[in-house]
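Okay, so here's just one chain, in structure tokens, the form predicted on its own.
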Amino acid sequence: MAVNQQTSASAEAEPYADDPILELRDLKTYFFLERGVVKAVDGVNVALGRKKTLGVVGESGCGKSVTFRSVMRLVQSPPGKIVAGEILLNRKNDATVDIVKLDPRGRQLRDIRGAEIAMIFQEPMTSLNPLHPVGRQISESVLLHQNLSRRAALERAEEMLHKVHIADPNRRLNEYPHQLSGGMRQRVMIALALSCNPSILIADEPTTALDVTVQAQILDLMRELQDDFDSSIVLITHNLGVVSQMADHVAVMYLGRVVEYAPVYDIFHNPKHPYTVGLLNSVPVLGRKDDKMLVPIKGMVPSPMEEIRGCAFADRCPQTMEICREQTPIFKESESGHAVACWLHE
């Protein structure tokens, strides 16, 4: 699993990858609004390894969700549009397909969604259809992608509810989303996403708004199901504690770009980008004895509409140099498997 990023015309994107199942190459997704162009994703290269978990972290508005909604081709158009780049899905039969080139309403993309790449959305109450029982929603997904009868699809739905540890799954099949607790709805979303055994699971803030004990249960469930289905996981989150438990590698995003990528241990014990250091310092640590329990990152994330010269983090960085305001740092390896876009490491 690996990542690289093209930040200037002279920089060549060469994603470091170990048997990648998904590769994003110089992906750019913009939103064309009346007041200007929002560069939500501005040249991201990421490779996800088979049976691995990639944690994607960063502040709100840095482009995490839009990057992987682009993979699913779920960016609303207009105003959103993928303006450049490739999204390469490397299938089990050694065939590679560029998702960007597929018709967003076509059969081929519809076959990929759910069957090969599935997504757990941030808020299950708005993702599940309130008008239909959860069993019907799962079985409809199964019918769409697998050659099964309605009875067999419903049995598959019951089996998936059992797999996500929902008690009395036969009764729950006929219940509506509003009749379930938040934790149960999140489990239903996981069952729905995994009902067709996808190779890739994209989880967008899967534990948001859940209490701590339910969060732990959901994370344990995702690990268990990853082992069962041999899935690769992209975990999008603000919670660095979740990342430390779940991820094999971590990509840190800032203003539509990846600024650091490394194995999870290195991110926590040897962070190289000042923004990554700032994120880690912003997390409360039990037992910290200094006067400052939290060290916030000063300032705000710039608008993605701005044309920024140099490093986008320069105005907030405590170690800014003159070159930081003049030239965009090139994203490259500073150590084996550890890549960073920062002039401090040139």
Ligand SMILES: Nc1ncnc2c1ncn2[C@@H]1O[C@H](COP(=O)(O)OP(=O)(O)O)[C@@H](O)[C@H]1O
Contents of the next structure:
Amino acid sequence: MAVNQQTSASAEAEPYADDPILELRDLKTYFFLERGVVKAVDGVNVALGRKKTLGVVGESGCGKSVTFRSVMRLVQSPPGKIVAGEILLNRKNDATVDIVKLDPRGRQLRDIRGAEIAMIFQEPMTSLNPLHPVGRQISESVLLHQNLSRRAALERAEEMLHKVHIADPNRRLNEYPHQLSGGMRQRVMIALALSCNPSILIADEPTTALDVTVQAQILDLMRELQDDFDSSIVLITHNLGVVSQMADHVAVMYLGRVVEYAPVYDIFHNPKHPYTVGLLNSVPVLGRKDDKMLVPIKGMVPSPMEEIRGCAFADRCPQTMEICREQTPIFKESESGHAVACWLHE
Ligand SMILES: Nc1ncnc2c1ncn2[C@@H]1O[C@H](COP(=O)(O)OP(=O)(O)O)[C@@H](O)[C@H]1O
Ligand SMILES: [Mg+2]
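Could the form predicted together with this ligand be shown next, to go alongside the form predicted on its own?
In what comes next, the whole complex appears, and the chain from above leads the way.
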């Protein structure tokens, strides 16, 4: 295998399929536009283990963001709609809830958002309000979900700024987002996301806009906070180097589906789907020792409005067979803990 680097999990990583905190089953989220239906998420199956990090990779437009915005029920509707599937949140001492079934304006969903599942974005200003001091934003989120006094909530905000290593947190409480650097805004967004101690943190390209040094600091911070808060993390990124350092498991997405899912070690050292192999050969990986030539995957991702017969990757795949153009491969386990949707592995 071309990729030669340290990975955070061992090859014998514990399978956790018997106790995931979050499970997506055959999830489909479509956008109904005048010019047609965009099948942005078209049958996603994936699980997130307790206190684990799931890396989600795939080229731009593959449905990574829409999948996890669906989990938060943040897909704009209309034109977006979850048309099928389940999003199961398996609480520790409580019954499982299917997030798909919840009333979008109901109490239950509001309680889950923020207090149980929080999301951070590439652009911190997606979460931060430019008009309010950051301390007030964090304390108000705390007040929304926890029964605390205003004063206690502000103390919590200060404690959170301290936890994300913002110097002089007491002074920063009164500052506005525009007074902070990009890296610091990212830290504030993380503080805001974690202020109610959610069990799941979904991070959508959280470091993409940052320079390499700040990026490394933010990733360190996320790892540290994961230990502190016992959180399970979904880390969406196109950066395979980041995935190799952070993830326990990896889901590779292609055109609205997960096409390969495995422990991180196996994704890098024993990839099974030709798309995964293509991705590994086409992008620079931080920390990769060899100076291997990068080989782009030929062609482009088809439009999610197209009806595709057979495997959606067939036109770009170096190993296409006859059956690939006729039947859609089924996503299933080929080895214990390693699932793939590819006729080569039937
Ligand atoms: N609001 C929207 N309306 C119509 N199409 C959308 C909308 N949001 C996303 N899409 C489409 O859904 C597909 C998946 O997008 P996205 O999840 O953002 O991809 P990724 O995060 O993997 O880059 C893309 O084809 C995108 O154009
Ligand atoms: Mg995205």
